Amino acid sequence: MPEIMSPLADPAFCPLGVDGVLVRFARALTAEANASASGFCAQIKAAALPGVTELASSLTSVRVGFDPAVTDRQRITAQLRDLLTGLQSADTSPRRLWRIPVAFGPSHAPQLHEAAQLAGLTAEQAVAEITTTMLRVLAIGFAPGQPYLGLMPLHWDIPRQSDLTPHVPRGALVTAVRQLIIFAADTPTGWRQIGQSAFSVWQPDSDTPFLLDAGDGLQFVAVSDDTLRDLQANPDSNGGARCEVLR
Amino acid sequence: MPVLTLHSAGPGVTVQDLGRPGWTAQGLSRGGAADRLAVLEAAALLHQDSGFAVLEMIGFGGVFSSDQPTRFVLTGAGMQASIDGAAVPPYTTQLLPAGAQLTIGGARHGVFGYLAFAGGILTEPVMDSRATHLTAGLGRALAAGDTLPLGDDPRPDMPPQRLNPPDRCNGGMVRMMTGPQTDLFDEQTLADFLATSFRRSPRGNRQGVRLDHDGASFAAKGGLSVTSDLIVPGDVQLTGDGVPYVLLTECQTIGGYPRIGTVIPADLPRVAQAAPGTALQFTLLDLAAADATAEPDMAVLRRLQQARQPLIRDLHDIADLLGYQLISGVTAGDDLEQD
């Protein structure tokens, strides 16, 4: 079933470094802003503008990196504004669907109760919402291959903690501001850990080091702590993740 | 092919080059040397191109030897160095005889020291670069007993070459530009930030360095709920408690902490090379002035190649020899006896 979404019309153009322009469709994350950013990124790529060195889209924006020896900010900005006027509505339904096992037992989800409470839910209700929401990879970033997933319902709009949790393990499922992340590596974070997967989003020794793409669909499947332990013991399983090609 | 042996190594010795550009969309930051200029300086001194790989040493070096003679050079932080007990100056190419021990001690000024060999380090590239990216798990810090393949030195008998590096190990003024989130800080907060004298904190690594200061912290509007957005090295991020971090080469590619601006690439080595306690202050360039400082790596390398000089000038290398006043100082030899 295609989802046709109209792009947002009037993004902000900001400098991001001496060799980059950030085109930001919204300050707050919405499905429309995310689809506009990824759609515009694809359109810029297709336009193959001279001097563009790198393109990256985030939750609501696209950064266009350029070579100042070939072009300049003014020229790139004018070319991007021209492209924007031709921004088309596009089929934004996912090309692939991932199903990824997650354990939500107390030893794997130290902040599930706290996060659920902030969302006005019991822990059981929170797990039910996490595993029934059809999530999308909104952006890849922070660490290699690491997905920003969303959008959770509005009541999941809970802020990050002001203090960092010093150590959250690789594969952890964490949440803040209507989003979920599967961590690429052990890391300190202000996001709350509410589950644990055995899924590696980044496999540098493989031919395909980055597993997920922005735009992929993703659904979490609740498993027992024992099942997670078995998946962790078998690295070839990559956490029991399954990928289905949709279109 | 020469083999380099590490007989001992400080805690932060890694293979680095200018990094892996182009993977931001996949979440992998460019990485590479924290002081990119130091790699380009070494490339210029050793007649290499900008793609060659060197050793980066954070704060402390180690003991190294090669089984074949090769020229090398030390750039970046000032680190005490000697070959079999004889002192070695930085920014001057030297010959490391086969089997001789090159000992590099602690940084006397600066943080990131670089040890470069004439043929470069020839480890297997991963995704078109030899740079160790610690936060991404690409490569690892080196340790005693490790060996590395080096390229052959094409001209081991070449006379020593030297460069005068721009001072960048003593902190001072750092130029920055506005970014997508500068407007999350009100005018007064930005003015206070620019008026503050910061000190480089002991907390820092290849991802970024924390800055300490006296006085109130710098809060952004809606600080903990800012939508995560793209980051570039040089971004000045304020964490939840309003403490600034300047992000360096191994920074995250997307982050949710608000960023007050971006240090321009030309001044980022000055931040990286500020040792703990060194004073740093920010000044804001307007956009046109900031953009005008952009200089591609190849242009920097060409500039450094032109600045390179033989340590002792060979008469044959002095093109305008006849223009020199070689005899104007000749006198009767009794000057000191005259009134």
Given for the second form:
Amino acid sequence: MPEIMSPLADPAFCPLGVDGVLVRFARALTAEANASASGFCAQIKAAALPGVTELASSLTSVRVGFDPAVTDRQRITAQLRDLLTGLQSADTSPRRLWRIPVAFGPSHAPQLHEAAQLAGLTAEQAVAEITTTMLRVLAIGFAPGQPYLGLMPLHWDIPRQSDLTPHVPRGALVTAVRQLIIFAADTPTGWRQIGQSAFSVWQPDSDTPFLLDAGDGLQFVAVSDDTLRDLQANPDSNGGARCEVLR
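Switch over from the form predicted in complex with the partner chain to the form predicted on its own, please.
Below you will find a single chain and nothing else.
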């Protein structure tokens, strides 16, 4: 079934410098606000409004950059308000569905048991929920192509760590605050590592360096440690990820 947006409260239109407008659908993350943000960003892109120079959706908002030599804040804001009426009847279901293999063995998921305990689950129950929950790419950010994925069930609203883990590898699957991230690069983090993929979210030499888009659907597939090592040894497979175009 397609997802059709129900009317939200009027979003806020906030000025951002001399050449930007922020359209904010909510101050706190909800599935509906996020779908509105990613759906509205796609609508603006399709509309090809004169003077728009940049579009970026976040968890609950869209930044619209514009060229002041071509348009102005009053005009662009009026055009954005006109586009909003179409959002309420827009299909916001994912256009693409990704399936990405992840290993959850002890050597690849050092904090799985800890995260599961905080969520009130066993490790086996946690993996079952992670791999059966249909996730969405909520936003891209922090590092090139890096996705924020969600939303997990409410009991996954677990806090970040009080201290940083000094290093997790590229492709690590981490969790906090009902969200999951696949890391774009080796990095320190306050999120708990609960799995490992061989999927590269950022491919700088490609025509499309960011593989995932906000609004994409995503499902993780559990694989063995041996299978993950085989995928890591075959860079052409990009971690065994598969993308299905839904509409």
